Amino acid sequence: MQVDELHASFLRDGYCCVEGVIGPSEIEAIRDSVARDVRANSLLPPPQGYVPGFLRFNQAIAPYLAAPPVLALINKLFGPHARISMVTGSINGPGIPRGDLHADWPYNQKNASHIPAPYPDSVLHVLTMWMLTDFTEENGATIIIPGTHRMSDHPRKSGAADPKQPHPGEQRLLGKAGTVGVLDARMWHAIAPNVTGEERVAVIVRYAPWWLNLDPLRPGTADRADIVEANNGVESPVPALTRELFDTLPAEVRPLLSYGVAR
């Protein structure tokens, strides 16, 4: 699909898939490297693997973060000077249960730093899922509900939908390894059960426009202290990259990550 088709699909449905971003000859080595370092550094016990600030531990995905088909779509949504807000290593292991339906930061009303509902009908943050294994019904491909990116609130029991219950409009984000699923952060989605004996491995990369305030996610900032920590917020921290690590990254990727370098 060309960027205009991807853009139209994204605006209509709340998501689209960019296929073949990572080639079949490269995917196995990247997957094995990512899975190893997610297991070694996960903040959550198996069957889930969760590593925020993943580039600190593993840079296998770094050469692809400015891949033209992905970045063209991001630039069409946000204009110039977009940045990467978060990079998270992820494993959904065998036996992982279904999670709650939710919208992502900054829309999730459970976060201390959130846009109050009803929130505006505008794309402010984009979630991308870099599929390092096939995403299938059986191995826990993410549950998504197309069209919910136009809702003015995230799912909650007192609102439009109980987050713990299946939704009649839900689907799965299916794709072959090497595909990048691109989601509006407003779209309702959930962890899906993995009923296979194999891990579902991904790197989750979020992109933001230059004007979106990311400081509530950054340890050591005034906004993190005043908005999140002072209110016992649950937002995962996004630790800064060291200058030494940043300087090893591909030149075309550095502009996307320069905001997150330790000062």
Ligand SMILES: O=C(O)CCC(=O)C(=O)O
Given for the second form:
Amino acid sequence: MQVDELHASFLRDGYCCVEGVIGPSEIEAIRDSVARDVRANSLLPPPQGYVPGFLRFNQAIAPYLAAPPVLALINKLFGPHARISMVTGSINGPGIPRGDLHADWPYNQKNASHIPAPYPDSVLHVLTMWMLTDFTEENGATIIIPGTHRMSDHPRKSGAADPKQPHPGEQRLLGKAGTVGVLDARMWHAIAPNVTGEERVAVIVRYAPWWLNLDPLRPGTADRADIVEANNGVESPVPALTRELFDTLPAEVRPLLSYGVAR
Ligand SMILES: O=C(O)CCC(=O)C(=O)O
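Structure of the form predicted in complex with this ligand (previous: the form predicted on its own):
In what comes next, the whole complex appears, and the chain from above leads the way.
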């Protein structure tokens, strides 16, 4: 699919899939190394594997983060100087249960830093699922509700949908390993049960325009202290990259990540 088609389907449905970003000859080695380092560094116990700031531990997908079809779509959405806001290593292992339907930061009203609902109808943050195993109905391909990216609130029991209940409009983010699913962060989605005996492995990369304030996510900043910590708030941390590690990353990827380097 060309970028114009991807863009049109992203705007219409709230998501699109870019196939073949990582080729079949490379995928197995990348998956094995990512799975190993997610297991070794996870902040959550199995069946979940969750590693924020994953590039600190593993750089296997770094050469792909500026892949032309993905970056062209991001640039079409945000204009120049877009950046990567979060890189999270993820395993949804056998037995993982269904999660709550939610919109992502900065729309999730449970986060300490959020855009208060009703939020504006514009694309401000993008979540990409880098599928390192196939995403299937059985292994827990993400539950998505196309069209909900135009809602002005996240799902809540007292509102349009109970986050704990299946929604009539829900579908799955299906794809072959090597595909990148690109989601508007407003689109309601949830972890799906993995009923296979195999791990579902992914890296979740989020992209933001330069003008979205990411400091509430970054330990050590004034906004993190004032908005999150002072209110005992819930917020995923985005640890800084060291200058030494940053300097080893591919040149075309560095502009996307320079904002997150420790100063
Ligand atoms: O792992 C998944 O399928 C969904 C992850 C998710 O909901 C999130 O990162 O916000």
